[in-house]
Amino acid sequence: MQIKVENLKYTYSPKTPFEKVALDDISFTINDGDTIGIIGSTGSGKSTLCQHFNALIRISHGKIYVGEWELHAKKLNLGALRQAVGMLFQYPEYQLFADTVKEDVAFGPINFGKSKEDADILARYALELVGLDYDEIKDKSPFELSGGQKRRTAIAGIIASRPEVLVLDEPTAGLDPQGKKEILDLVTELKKSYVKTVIMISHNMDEIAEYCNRVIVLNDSKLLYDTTPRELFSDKEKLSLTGLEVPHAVRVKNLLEARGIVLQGTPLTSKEFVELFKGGAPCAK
């Protein structure tokens, strides 16, 4: 399902002393099947942009097409749109609310018109899909779960409604390195078997480099770049304008270059870096 953004503008508290331009004439297209990273400094407009995709923020200027939906239209089937575009907010475990895990995960399907029986079937499927034992945890309070289990339960609550697009706002925030890897590997598996398109906001450039095929860079409410991670992180001039950190592999490469060791190629991940040396990577001193 393609998402097309045309000349999108958004201003908080317009015509007041607190007026703040969050998005200024943004245009780009997300293709069906993309795993796209949305990056930029704090306050650059990332979350505001993504909250437009399922009309949590309604369009004031510009147009957005999400598959068959015209989000700029006056009349919009919000239920159908939000079923198709699932959104996971930062620290989603804080949004768990029901008495049991099963009730929490089944809430979305019931809200979108499924019977209780069908919603329970979808809840079982979603919980098992994210690697949780349904029979073991279905009757537990979500607040009894570990941090990683809570995050997986929150993801299950989104995918139980069978979205085509999954929007993730800092999906690994607050997790330890192992927990981060588990969540991102889970998202990769969901992408292979279940969700067609993934949109991910992240401040972690290693995550963007490893898991995304495209990256949108926002800066001070404007679209700075729409490119691939490899092109972005290989171009020092582009990076200098973003104010963002680079992936660890790129940082090590730059440190080697500062010492006169120039690698032929730009590894974006630690795995690529190791493979570059295992293969006898050519370099200049």
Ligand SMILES: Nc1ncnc2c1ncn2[C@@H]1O[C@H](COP(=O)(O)OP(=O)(O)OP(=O)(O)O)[C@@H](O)[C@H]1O
Contents of the next structure:
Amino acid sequence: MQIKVENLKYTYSPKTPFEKVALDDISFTINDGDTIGIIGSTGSGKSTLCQHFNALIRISHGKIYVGEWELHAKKLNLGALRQAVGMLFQYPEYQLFADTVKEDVAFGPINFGKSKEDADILARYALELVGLDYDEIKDKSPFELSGGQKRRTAIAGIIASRPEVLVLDEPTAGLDPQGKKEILDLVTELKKSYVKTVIMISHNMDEIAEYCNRVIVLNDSKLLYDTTPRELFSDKEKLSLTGLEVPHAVRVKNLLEARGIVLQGTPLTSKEFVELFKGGAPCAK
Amino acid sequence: MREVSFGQYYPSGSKVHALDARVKLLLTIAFIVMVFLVKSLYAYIAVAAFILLVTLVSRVPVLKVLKSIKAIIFIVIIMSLINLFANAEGKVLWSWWILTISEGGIITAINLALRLIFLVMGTSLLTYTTTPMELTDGMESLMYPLKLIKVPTHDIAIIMSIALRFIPILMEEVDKIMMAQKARGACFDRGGVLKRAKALLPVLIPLFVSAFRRADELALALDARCYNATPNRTKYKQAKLGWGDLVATLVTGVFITLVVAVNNNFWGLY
Ligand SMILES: Nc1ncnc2c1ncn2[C@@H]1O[C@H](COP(=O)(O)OP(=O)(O)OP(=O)(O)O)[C@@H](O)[C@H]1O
Ligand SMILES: [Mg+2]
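Given the form predicted on its own above, what does the protein look like in the form predicted together with the named molecule?
Below, the chain from earlier opens the complete complex, with every other chain and molecule after it.
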């Protein structure tokens, strides 16, 4: 599903002293199959932008097309849209509520009109996909799980509805490095099945560099760049404008450069860096 | 600054906003007492003029002050109706079955409605122009005499300010949780009362969990910083009386005298 954003503007509490322009004239297109990163400093409007994609925020100015849906239209089938565009909020474990894990995960599918049996099947499938032992966990209360398990349960609650587009608002915030990697690998895994497009907000440039094929940079509620991670991170001028960090691999490369060891190209991951450093030659045993 | 947007605080930086919260509290109390003493139409006009004056000086949009009535309009209507039928003094104008409308009924009904409306407008002017924090600090300061008889006024004040501080946080939380559940297809505005109430469970449960978690964290944080409500704590923001407070008190005083005079037909207007 292609997502097309045209001249999107959004203001919180308009016409009051608390008025705050959160998005200012944003236009870009997300193609089918993209894993797109949305980055920018705190308060730049990333979450606000993403909450538009499944009409949690209704458009006040501008247009958004999500596949067949026109989100700026007056009448909109919210159910179908929200089923197709799954959205994971920051700290999703705070949305758990049901008596059992199974019920919580089945909440989405049931809301989207699935029968109880189908919802249970979908819940089982989703829980197994996120790496939880269904039979062990299904009757537990979500509140007695560990932090990581809660996060996985919440993610299962989104993917159980089988969305085509997955919007993730800082999915790895507050997790340890291992947990981060597991979540992102899961996203990669999902992209091989029914999830076609992933939109991911992150403050972690290593994640963006490794997993995204495109990035959107927001700055002070405006769209600053729409480019690829390699291009963005190889352009020092662009980066200095945004005050963004660079991935570790790029940082090491830049440090080496400052000491006279110039490497050609921009390594995005540690693996790429090693390869580049060795002159592109495969590792010799 | 989303924190202060709670309640009704409407920052415009006017002279009224700059007044000492204690003065505003006392003047509001005086105003309320006065409103309950008023009984003549002319006096009501004077009260309305006073409210308008304060509103203009405070630069809070007049419409906003008027809107504050919306919240109590039902109470006003119901109370007026009860009074309308309950009071049967004076000439009977209309009667049917057990219902009678008399002159006395109409007068008490109008009196009551106007009183309630002015009451709400006056107090909402207070909350429009004073932050919740200033209000609690002001109340604590005004409760000083109670301290002498060992009422823990500071504890009361800190409880109040924590509660007030948490309302916007929890409202934001409600917002977030509702959005998260909507993203999973929850629908809060469909079906009958029972269905709607049930639809709120997925919001209320995470909300309570998070409220308790926050309370725990706050208690820990207070402990970790050795917080205790010792006597003689100093304040970050020292409230000081200024000339503006004197002027406001004088204006209100003059005005109250005026209303009382009009109310008692001092000049023989009617
Ligand atoms: N419900 C709201 N009411 C009023 N203002 C809001 C609301 N939500 C966000 N804002 C404001 O809009 C701006 C953009 O917020 P947004 O949450 O989209 O930023 P963000 O880029 O996601 O930041 P972060 O990286 O901290 O999550 C901020 O200045 C914020 O204060
Ligand atoms: Mg955000």
